[in-house]
Amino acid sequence: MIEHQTHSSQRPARAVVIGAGGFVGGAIVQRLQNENVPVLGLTRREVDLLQEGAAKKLAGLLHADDAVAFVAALAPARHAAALMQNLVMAEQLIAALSVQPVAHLVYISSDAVYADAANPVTERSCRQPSTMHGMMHAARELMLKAEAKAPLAVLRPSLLYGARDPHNGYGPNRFRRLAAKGEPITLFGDGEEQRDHVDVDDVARLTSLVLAHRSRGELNVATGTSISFREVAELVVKLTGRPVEIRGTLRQNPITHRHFDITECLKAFPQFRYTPLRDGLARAVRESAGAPQ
């Protein structure tokens, strides 16, 4: 659950986005700039959180009235070494905040912290990650809650898509790239698994709202509507306008659906509306047209 420390929207004195060079961090920076919020975007070129002395360097860049969005991560974390590196990054941030406290902290986590069987998922659902990636985010959340002194908001997005996604993971982003090249889309099984897909710009808009209200607590970032991967593939093919084959395969793993109850988001931000999947995918197709796939 999330609570607002200010009832009216108030622009932060400055927003510091750690991980500004990434897919999500870049979207947050763009949104805040569009809303005329003073922004300091930090990438690993400015502060590499895996390097010795990073905490001291970061502390020197922060101000007491800053609102910090922590997005930097080595993702997806698929093995133990990546998990440990991500924890070191969080440790460096905590050390920096102990030297230079800030007014507000927002951490972009993941719905991977929840148990696979948690349906419908709410902010009260059991945190029982089944992957290294989920374990990494769960551990980071715990570290920040225990040791970061600033008011903390944790946002947990579901599966993200957008034109600038670098990971090419199974789902809208991979399907869009394959369709653009006229190559077949291969599904796991018949693509019957249902998931909730979120436009990365919606994460940026919600982050801006959380910063503006100095919110604290936990909030899932999901539309509340789950559809099958086959439906996503069919929609992508229709939007690209190319004759692309959609292939099923023999399923090796059990089917796992994921559905969200977004009551808490509706309570916290009653005017907020998620981007419909068709509209978000159509924009991603337009924005990526002509770009290297």
Given for the second form:
Amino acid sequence: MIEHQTHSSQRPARAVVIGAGGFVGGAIVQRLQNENVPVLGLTRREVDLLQEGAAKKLAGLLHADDAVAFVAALAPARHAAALMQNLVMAEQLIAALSVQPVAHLVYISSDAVYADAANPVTERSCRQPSTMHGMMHAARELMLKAEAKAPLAVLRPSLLYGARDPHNGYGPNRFRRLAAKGEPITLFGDGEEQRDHVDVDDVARLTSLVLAHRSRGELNVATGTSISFREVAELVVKLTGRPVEIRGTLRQNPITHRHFDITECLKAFPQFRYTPLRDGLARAVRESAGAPQ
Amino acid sequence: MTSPTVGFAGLTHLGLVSAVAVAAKGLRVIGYDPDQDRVRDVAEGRLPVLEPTLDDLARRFRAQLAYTDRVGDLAACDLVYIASDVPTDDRGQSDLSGIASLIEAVIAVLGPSTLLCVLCQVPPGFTRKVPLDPARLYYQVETLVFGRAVERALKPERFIVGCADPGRPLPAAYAAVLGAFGCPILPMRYESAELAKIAINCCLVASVSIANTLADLAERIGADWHEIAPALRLDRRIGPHSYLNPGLGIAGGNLERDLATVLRLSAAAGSEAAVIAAFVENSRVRRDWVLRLIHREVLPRNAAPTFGVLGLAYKENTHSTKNSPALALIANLQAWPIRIYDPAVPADAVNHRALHAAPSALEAARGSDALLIMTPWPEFRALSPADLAAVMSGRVIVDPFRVLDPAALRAAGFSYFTLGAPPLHDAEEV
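In place of the form predicted alone, output the structure of the form predicted in complex with the partner chain.
What follows is the entire complex, opening with the chain shown before.
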């Protein structure tokens, strides 16, 4: 559940986006700039949170009235080493904030913190990660909640898509790239699993709203509508306009679904509207047309 | 013995209804409340609670009813019921301080053989700690149902009586009072009776939660829960009066209190009670059914709607708004103008920055883009589709409790949404 500290929308004095070079961080920077919010985007080039002295360096860049969006992560964290590195990054941020507290902190986490069986997922669902990646986010959330010297909002996005996603995981982004090349889309089983796919710009828009209201607490970032991977593939093929085959395969794992109950978001931001999947995918297809895949 | 005189300490909803019911059985009743204004109002026939037939009954049996704000007047009674309200907080936790001081005050004036019976809802273990000779101390389960309280008080299904020694016959005065109602009397130890009350409510919540869960599924897969429920009621194991109507979560305060009590006692006792926690969560989710529907079906097509809201009470035939789904909804509709009407709840119960209080249901519907029927008041059934079509700006009816006729509204061009059934509208409508 999320609570606003300011009920009217107020632009933060400055937003600092840590992890501005990434897919999500870049979208947040872009969105804030479009909304004329003063932004300092920090990438690994400016501050590498895995380097010695990073905390001090970061503290030197922060102001007391900054709102910080912490997006930086080595993701997906599949192995213990990546898990530990991600925790070190969070530790460095906490150390920096202990030197230079800020006005507000937003952490971009993941729905991977929830138990696989949580369905529909709400902010009250049991946090019981089954993956290293989920455990990484759960541990970081706890670290920040316990030690970060700032009011904390945690956003937990579901599966994200967008033209600039560097990952090629199973789902809209991979399907889009395959379709653009005219290559067949291969599904797990018949693609029955239903998931909630979120336009990356929706994460950015919600982050902007959370910053504007200095919100604290937890909020899932999901549209509330889940569809099957087969439907996603069919939609992608339709949008690309190419005759692409969609292939089923012998199912190796049981079918699982994930749905979200987004009531908390409806209450927190009643006038926010998620981008319908069809519209978001259409934009991703347009934006990536001609871009290197 | 002569006909006993029965006292009621606390002219609350429970106290008033119970006092009038006992008077209606021909017994003399003394109703006490420390609030002078309340006593005067009640004595002059202005009852502070809304309950069908209660006013008439109180008038008819006025000669047997005495009202007082002097606790010492209870000394004339053979049996005194403690019938105060036990308020709860947002988490369903009871505040027992009021009842404890009332009991103390009443005990101080009781005659040496007067019986005391705790009628209001207390947690298991409470009655045994009351500082009175156990042979004179009882706990009686109340099954007040707002909106049907008089009917149930006059014809109770049974009396569940908590005693120090269930093997001993009830004292003559108490037996005479209960015997006047002609229903089974079930004596049991204090703790059993206190838990029996909670058990009854948990069973009701279980039924409602099952109905809610399956109604939600029905909405999504093309079934209609209203076709299913009658079939269940014909099953003897489920029963014709079972609580199978889907709703907008548990409200009113009493059921929430019992769920919170079970969770608290189970946690302390190490007893597994996950299903109770699931009921609470199910209720919380159901409360926002209309809000989710509005965001899914109305706002994507009309970003600046006006909403008509019919009903503010948590259920029909009451003025209570405790945990009312309507008020919970309105709190989340601050961004849009609303027009409200409730037959019993005044508009000042609502906190909204763009509120119009209408004098009738039809006036609340006037100019609204979507009409939300949040309480199934009987008078709303009289709204005709033609009248609604004539006054409303939009064509959306959200009728969780199916007060209106879905087919007639559909025929009049409305999109119609109700609990437990798929929406009635064309794909591109609303």
